[in-house]
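In the block that follows, a single chain appears as structure tokens, in the form predicted on its own.
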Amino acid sequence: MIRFNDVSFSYENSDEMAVRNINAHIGRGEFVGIIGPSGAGKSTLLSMINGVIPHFYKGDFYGEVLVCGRDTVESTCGKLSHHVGSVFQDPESQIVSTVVEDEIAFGLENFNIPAGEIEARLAEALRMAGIEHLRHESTAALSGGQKQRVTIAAAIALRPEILVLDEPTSQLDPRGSRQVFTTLRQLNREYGITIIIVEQKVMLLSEFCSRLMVMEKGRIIMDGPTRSVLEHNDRLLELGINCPRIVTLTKLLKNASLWSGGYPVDVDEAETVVRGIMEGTHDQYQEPELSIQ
């Protein structure tokens, strides 16, 4: 679905490159969350995938992206938008509507869908991001995790292939969090939408990616499932990312000798760690391949 072969690019003005020597590819139907310190690029790397760089944001641009097999220096953002949806952290810079409904259908007229569909599509998008009370309201009286859902569920009401998101639960508490979550793994799983997620809550992504990706300084310094990511957790502290609290009762665990496998990557695999070791049952987690660069 997504390929980048040898990218590097610097934003105009700039001597210092934002990303650089990016190879990587994304496969149909994975969830994808990016991690890493502030600057990392990773903001970056998903204006490559949904062509806001190089076509909005100009700077110097080396290498290739392939998104669904199309170059996305040849395509223009308006063709790119029919296969990727993107959803960034301030919802004001992308909501152009008065009221919740128009802004959902706005994409939806955009793209030609049929009037008859367009309804159950509005309809589908609501009821997903937890928005159905709010169909009628003014968008300007909403409160910032309010806005973030309408631009989510605009996105996905247009159904597209790849769904790329930018820190999409900043404005949100953590119940409206985990229903964003819950909602893109139902995207994914049910529509085998391709998810990449830009996020700082490592536990969300621990729970519902089955990849990570970690940045520092324009690089992808690991790459792969997420409990082998994990395992590298020192490492992820020393980048000043904080670990899910239940890696670190495990890193407590093994360092008391009384757990050898592998990380849990939420609290009902922890919880099986926790009783195994009261009952005496060591089932382990097998470690998966891990790419560090």
Second form
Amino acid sequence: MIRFNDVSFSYENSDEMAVRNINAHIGRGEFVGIIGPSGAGKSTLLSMINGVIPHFYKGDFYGEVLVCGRDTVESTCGKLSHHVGSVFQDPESQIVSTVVEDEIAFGLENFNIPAGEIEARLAEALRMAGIEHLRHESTAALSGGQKQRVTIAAAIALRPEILVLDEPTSQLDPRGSRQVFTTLRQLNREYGITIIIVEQKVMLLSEFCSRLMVMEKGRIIMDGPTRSVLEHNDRLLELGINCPRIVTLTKLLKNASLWSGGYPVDVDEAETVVRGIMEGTHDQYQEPELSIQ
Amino acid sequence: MKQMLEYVHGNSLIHRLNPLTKLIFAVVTCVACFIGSNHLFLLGILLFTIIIAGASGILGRAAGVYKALFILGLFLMLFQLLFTPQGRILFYILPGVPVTDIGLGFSSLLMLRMMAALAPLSLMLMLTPMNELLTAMTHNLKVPYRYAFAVVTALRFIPAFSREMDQIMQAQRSRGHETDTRNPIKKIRVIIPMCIPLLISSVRKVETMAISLETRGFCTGPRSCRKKLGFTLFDILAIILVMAALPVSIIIG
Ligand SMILES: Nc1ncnc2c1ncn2[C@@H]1O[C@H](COP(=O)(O)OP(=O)(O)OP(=O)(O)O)[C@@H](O)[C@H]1O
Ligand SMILES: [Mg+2]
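Can I get the form predicted in complex with the partner chain as well, since the one above is the form predicted on its own?
Every component of the complex follows; first up is the chain already shown.
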């Protein structure tokens, strides 16, 4: 679905590569989380999927990016927008309408969707994003978190094949962030939408994503099933990424030779592990393979 | 300033008028104000706009607009007074600066005209959702969507700027900069250093917005429209009433 073939990019008037030697393939229906320190190139990587690079931000582009079989350099942002929905980092300035419902209908109208269907999709998007009560509100008067939900609703209303989201929950409380992830999971499972999300909250990533990419200084330094990536919690900690406490706990259990299986990704699994140890019958997780570049 | 151009949600009869009717109202009254040079006529128009604000239940918000227009008008009037030495001298504001009867009549007309011409425009913006305005421009007036969108977005950015300005002011104030001052010269000296962060942040905002437009299929082909806006009998009556202002302004002239 998305393929990066040895991609490097540097923004014009900058000599440093924002991303370098990216090789990755993301298949249909994957739920991929991207994490890494500030300036690692996460947003840059997303901008290559929706065509913002190289069509909006110019610079030196090496290699090729294929989205739904199309070379992004030869396509346009407008054409790619039929396949890729985007939510950007700054919720404020990506809103183009004054009223919430108009904002969500904006893209649908641009795609020439008939009025009746717009209404249905609008209602569904509002419901999924949990903002039915904000439908007639002025977008300028919303809180940061509410704005983020609006931008997410606007993206999911378009029902793209691929959804790229850049820190879409940065201004939401823990409960709100969780709701957003639950909605994304639902989209992923019910409509088979491929989801690629940049997020700092590692606990949510570990629980919801099937695959995790860790970026540092423009490179993807780890890429694999969430569980296997999390095992390298020492390396992650060096990057300033705090592992979920259940991972730290498991690490301690491993060090004490109490546990030799894989890492749990949510509290329920952790509970099973701990209970297993207490009862002395630990059935082990399979350890999937991991590639480290 | 920030309330001057922002839509105030409501469900009055006037809110529900076709946006084109409201646009016609704003443009026609504005034009009439420039044709008619009669104090009473301009005062009448001003009163008419206040009645409309009252009838649509936004008088509270509109009051701020009238106050701002009044202050602006007062400045304009004072300025005009000082530069109209013709006519019979009534009194002196300052030693050597006379106020004449012609000057007074002319400058008060200017003030009234400014207020009466701008009030309907700002009222129209407060009573029409931007999106409906956009629909009226593209569907009824056949303005290409791209340009209509640009106009409406520019209008939308004015309150956004003023909000941002407030934020920067507050930030400066919390760092101990004196920003509250009634002295206009001091005020300008306070505002100028804030223009640069404002400019930078707005350039960045516009950039993100352009990206957001591109990735949501802006102007990629034919466009559908969610709302059909119809004309009702009330629209037709309102247009006739508003149109009547034109001949009246010419007759009174
Ligand atoms: N528009 C731009 N012009 C020039 N350089 C840029 C631009 N955007 C990003 N960069 C540079 O590219 C590098 C990667 O930036 P990017 O925004 O992709 O990082 P990020 O991982 O998203 O960081 P953050 O977590 O802070 O959002 C940084 O060194 C940054 O300075
Ligand atoms: Mg970023």
